[in-house]
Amino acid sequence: MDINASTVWDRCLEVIRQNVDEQNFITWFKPIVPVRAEGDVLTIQVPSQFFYEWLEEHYVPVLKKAIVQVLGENGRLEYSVIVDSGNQRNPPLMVNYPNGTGFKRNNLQHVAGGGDEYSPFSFKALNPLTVNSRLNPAYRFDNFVEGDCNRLARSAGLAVSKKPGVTSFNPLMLYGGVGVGKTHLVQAIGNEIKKSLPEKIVLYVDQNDFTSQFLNALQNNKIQEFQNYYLQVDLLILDDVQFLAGREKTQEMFFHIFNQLHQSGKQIIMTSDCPPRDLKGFQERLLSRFKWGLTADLQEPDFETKLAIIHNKMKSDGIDIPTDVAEYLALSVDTNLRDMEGVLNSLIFHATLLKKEIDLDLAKEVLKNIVKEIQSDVSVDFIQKTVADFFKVELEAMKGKIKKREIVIPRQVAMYFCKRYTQLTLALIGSNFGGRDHSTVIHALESVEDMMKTDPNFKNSVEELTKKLKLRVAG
């Protein structure tokens, strides 16, 4: 870059900065790179054609007052204009607009410097302060809890918090399922960055949302208005993007605010259920615009994690629950944490209306009314001999202490259906087995799920012992 373009834009920046307000000045005059200058001609990069399209409308009195006073009344101006970021192959495609030729738009000329008349459009340039961000106050990092599940995500969450834009979590993509806690945490990380930097606008909007906007904007055609108002976005968060695909048109509008912010060095969050590369319907460039940063998941919470999630819930609340109770319900809700949040605010309910005391009954009769899964009052006894007779061992071996992978694995898928289908706590069912305690359990419940998710054919054991188990509770 010519030192002395850059000496001559500085210029004209404090001429600028005294004629507009500081908002516009840092989003529509800040971004603005200056190339070259040559005798009375300053060349100025731009991010994108839209920018060039809203400075020629908006804002050539100001531009020919700050070219007049630096360059003198001969002075011009010339826009080299960015049409494509490129990639790590291929170098940014470039359209240069010279002085003189011209940008025709609604029938008028504008060329900064020309002094013609405008009529801009009418829009609210948004104030940190005051903008509605549609942020859940609630959702923060400190109640959000931490979890092999989610750890990286979350991780990755508080240093965009901290330095957002400024890392290389630039897009961040969060993926998983329903319930897994993506909308708590991409709404923390726009709470804290309010929070420790209320300079920055944060806003927070669904797809639905988006989508309804931009359709309104293009009937009524505000479009510009509507990309306007994105653009003055510090920090934009996009919840639910897979429901982007297919819309065309929404996709083109997204890609070019994409842009925008990204190279302005603005921070984008996205949410999804699945990540990038299983997105179908989505045009292939904007695809690889969601790769560039980081795509972090968020996994169903393991058996610590929901624990942890319902005694920091009920605290929340101001309630102490009881250690059973929490074992209990983390082990029967199996569903995601929406099911879990809705079990608790139920017991809750109950608990007030009642006034009782909350213990495993009161859990059990809240929980029938909610949990999908049958619950019934099977006999451990049937249930480990329909085990053993399955995995052809022993009754008495199964039921003991021997120690040997081919007995551990059949007593594990008892516990685990002991746990599933009868009404017993964690310590009666260990002392059906051995007089094992809660923590034996709870270790066997485990290490069902975990082989169940990594070996089909053990899946496939569990699922067909499931049918048996389930005629006898129909029955």
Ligand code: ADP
Second form
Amino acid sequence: MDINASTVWDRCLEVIRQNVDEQNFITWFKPIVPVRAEGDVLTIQVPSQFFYEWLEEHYVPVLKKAIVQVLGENGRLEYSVIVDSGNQRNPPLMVNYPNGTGFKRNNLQHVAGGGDEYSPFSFKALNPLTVNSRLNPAYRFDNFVEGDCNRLARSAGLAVSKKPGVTSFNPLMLYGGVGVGKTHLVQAIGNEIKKSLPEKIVLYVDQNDFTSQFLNALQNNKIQEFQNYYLQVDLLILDDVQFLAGREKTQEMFFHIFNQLHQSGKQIIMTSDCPPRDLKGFQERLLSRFKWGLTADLQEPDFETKLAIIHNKMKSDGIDIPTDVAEYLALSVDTNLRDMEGVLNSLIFHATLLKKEIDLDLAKEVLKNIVKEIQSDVSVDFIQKTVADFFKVELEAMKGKIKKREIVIPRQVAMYFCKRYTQLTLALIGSNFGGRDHSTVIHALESVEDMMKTDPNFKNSVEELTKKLKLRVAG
Ligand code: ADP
Ligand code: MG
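Form predicted alone done, so how does the form predicted together with the ligand look?
Let us now look at the entire complex, which starts with that chain.
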């Protein structure tokens, strides 16, 4: 180290210390090593690219002030950035940024520095074979059921898993409500990459891990280690980014990691409970990054997909589930797939440990305990039958496709009660009436409400039916 450089830097530090708080001083200025002072130029060595960018973004005024006071108006700062701290055989790789503080970053100069003195910071190289990717091997593509609800997201995921960082799906942003399979899918991508490209470093974190690791690093003055760790990753999966809302510092850190990884062709995958444009409490620049690659949504699975998921899951546990039970569950568990999983696990428990037969009764029993509130005693069947009886029409005709008015009205009324007394989605209600779609059901609800306003007789009928159905609900 240049003695002159060290004197100059010490004097700079005195100025800096008066302008930043203790914690930031320790975090961002203590680690800096003065390398050279020649004429008006002071060269400082910083431990990483991230570190350098952070300084440039946050501390330009302070650094300028210090340089001007110590070296005069023409004073200039240059950076020497450790981009790879090397090991015993390879010297560290350095990049010099002349013209710091307000510089334009051009003509990068790669300089191979010499020896260990250049790496004053512990820098642990991750080994792809031993790094803990935090992946759950149970989440794979082969047990991720494809449906209309997830087709785009799944294909994008597959493409990414074949060529991480290479497709234009970078970042890949998957969004959707609770239990639609976001975590399953992103973990499947991770598992696939680990299998086919074992030299890649894959890391899954949910925002919670990320945030607490970051805060911990901040407190313990380990920011470099923290980001050195993340910058070595080839595939970074950040689950549930919506929870970073309002966490400015964490977002800032993620922004830097994101940029660095993206620039060096590393793959980033994120999930969120809503599309990026609806994320609240995020810095605009971070949101605009999210939109660089591909954004794909996952929808609530439809009946068929749910059925397939149920069969799939039971089969993988070596259990045959009778078709009527599977259909019953697919229709009844209408909250989300996580509840479905609870129900299935409980069924598996009953079937294997208690050696009970899985039948409708058991399914109903289990369902009652797990999915609260959504189960009233009124089933679609019961509503259909009661309404058909009331209007004296054929049940099958009412459930079918006939378009005659005397059939259509009871059908619409039955749909209306299904909406009122079951938790089924519009689409599922439609599927119980000859495979109609949700817009038909919406239309039915509107007609019933209109008719109730304009036709007192009709209104009476609906009220009468309400009583009959309510009796059933209560008793
Ligand atoms: P999210 O992260 O969107 O809240 P999860 O990925 O945790 O949802 O999914 C909830 C449960 O549903 C998990 O057990 C998952 O395996 C299962 N699941 C969701 N989608 C599918 C699918 N398409 N195929 C198979 N299982 C699925
Ligand atoms: Mg999840």
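Heads up, when I say rigid core I mean the largest set of C-alphas that superpose within 1.5 Å between the two forms. These numbers were taken from a predicted model, which means no experiment stands behind them. Residue numbers count along the first chain shown, from 1.
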After fitting the rigid core, is the C-alpha of C274 off by 2 Å or more between these two forms? no
Answer yes if the Cα of D317 shifts by 2 angstroms or more between these two forms on a rigid-core superposition, and no otherwise. no
My question is whether N74 is one of the residues whose C-alpha shifts by 2 Å or more between these two forms, given a fit on the rigid core. yes
